[in-house]
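The chain below stands alone, shown as structure tokens; this is the form predicted on its own.
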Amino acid sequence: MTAAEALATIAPVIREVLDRPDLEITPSLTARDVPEWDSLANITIIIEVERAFAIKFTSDELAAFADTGAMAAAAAAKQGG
């Protein structure tokens, strides 16, 4: 799995959770960006994405979460990307 890949599954995840259908998800979003992404959301997220892959991220991962690319990347690493 590439990172694009894994962000084609990661961006429905963050729309769902922060009900922004008509967002952009692109490799370089954070959090920052949307209003709504707050620490609750944020939490709410990654618990998705983990469950959306069957994967775990590691406290070390989500520390260096700089963008939704980040993710997308460690999340294609877990799957042998």
The other form holds:
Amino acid sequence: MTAAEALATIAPVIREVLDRPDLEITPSLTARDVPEWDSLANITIIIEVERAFAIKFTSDELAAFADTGAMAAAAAAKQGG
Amino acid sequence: MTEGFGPHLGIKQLNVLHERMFGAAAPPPALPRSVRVAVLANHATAFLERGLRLALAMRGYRAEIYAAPYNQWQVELLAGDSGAAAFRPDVVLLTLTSQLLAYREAGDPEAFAADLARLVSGAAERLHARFVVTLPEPLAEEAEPTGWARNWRRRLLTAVETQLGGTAVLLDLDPLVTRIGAERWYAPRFFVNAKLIAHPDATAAFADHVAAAIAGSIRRAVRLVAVDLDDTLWGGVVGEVGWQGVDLDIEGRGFGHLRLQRFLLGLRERGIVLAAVSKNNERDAMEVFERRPEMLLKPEHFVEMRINWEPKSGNLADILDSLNLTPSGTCFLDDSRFEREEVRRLLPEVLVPEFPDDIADLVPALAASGDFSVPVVTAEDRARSRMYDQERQRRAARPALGDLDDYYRSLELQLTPAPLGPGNEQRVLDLIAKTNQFNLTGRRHGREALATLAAGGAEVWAYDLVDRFGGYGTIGVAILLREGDTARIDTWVLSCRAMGRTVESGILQHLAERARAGGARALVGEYVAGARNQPVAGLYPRLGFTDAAAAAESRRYCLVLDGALPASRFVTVRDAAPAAPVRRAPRAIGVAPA
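Show the same protein again, this time as the form predicted in complex with the partner chain rather than the form predicted on its own.
Complete assembly follows, chain above in first position.
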């Protein structure tokens, strides 16, 4: 799986958790760009993404997500490429 | 309205439900009660707050929540001007995760527990709030049976229960983790990155567990459980199948019934009184008790048995009347929907739990409800059933009319004073805090105030009462202060269960002796009128005191201590007992299935 494919899976998860059906999801999107994306929403997004890919991020990965693209890349890598 | 909330909810659904009920766009939910909860923790609590708001709403409470800043719990407990203090909470929830304690603060479990107890008891007094403290949760390391973690936590739990048992409701998290499973609970990556005690998806279950304990700490405690017999205490209808035929087989259909019997017996050990209410021929029902050895409950475990064909609501009302209990402290257990509805309709304040389809599921549901958790179990609680039995005998012995003196004399009342000590301190505090009628000054000294008074030379006396029917336990407290050449009774309370027996004359005899022994020439009594202490407005004149002075808020009376001291006619005052030894600490109450 490529990062782009992973992003396509992640996008609806983010839209649903933030209740923003129209939100445009790009690899460079960060929590700072979306008012609804607070720390609690962030954790909720992470575990919904974990569920969608049936993976668990490590503590280090969680600490290193700079943007949505980084999360997609980590998810894709964990899926075994 | 909290439809859909339950311990199974994942965090996504919990967030959605919370937004729907409590979001900016939501109308304020109509809830019958409200409660102010301060949340203090060494982990992040934002999700927990949402869960608590929902779980408390499900129990009928609109929760106002103050969340202390992350890991500021010590400061919040210590500082008189902390956020928690300004919030004026009804309940303080203190929840400390083992994930920090194990590797830092609580390396020495006993020392940590002692610090914790000091912080909590000081704060409980200052904040006038109930404390619910979660016991540190199991660590994943405990999967290793002989490893350090098991030993560490066992020591910590024992120390916390011993030190804090009398001050706070202690909530065991082990049953919670067992119920939802380690898989769903443990998520150290969220502790590392978000300081969460557990996986976010465990939030609803955690909040539900805690909310049950919070509700239990503020609700009027159940004092009496009235229980049906047929298809409740045993399987089948004894009037149809006979005593030989009822199901009491632990390996078969009797399982749920015996489980209920053990549960009720456990309640009785904690001071909840049992009564039986059954529509049966009394002889038929009693045969089961007498002839079936599997019965864990015996007739002597019930303070009242009403086995007849009258409506159960009437039987129950009679029982409450004779025990001087209120419907709101009563629970009624019956498998019949008809009987439950009848009691609900006629005694609406009685707690009437629904029955599950399978009787084997009843006890887990009752235990999880939190309705039966007793915050602090004292020896008085444990002895309550016995005391009710004795009270019935006393009432039977009371002459219908006429010679009260003979009656008082026949009681053979004996009063034993004991100085304040670690063993009676909790009971003394309870009496001072809870006595409304026989309370001369209404002064509600707390633990610290009491210690200060005692250190300043005040005499704090607790009184135990016995009569020929049995013991009443500690029923009175008096505090005597030396002031110049007089001694003043700063506080005098007497439990209502000891009123109407001339016990006050015995206490006065003791106080007068103490005052004179200390060199006082007069004993000064005060009466401060309160909302409910009218019954003792004339106590001092009745005991031979003369009017001394009326100050702004209290009325003073004086008894000169020359010549013969007042002596009680019917109460024998024994020599003071030594300070009572420390009682074994009460057990923590888990509110999850056994």
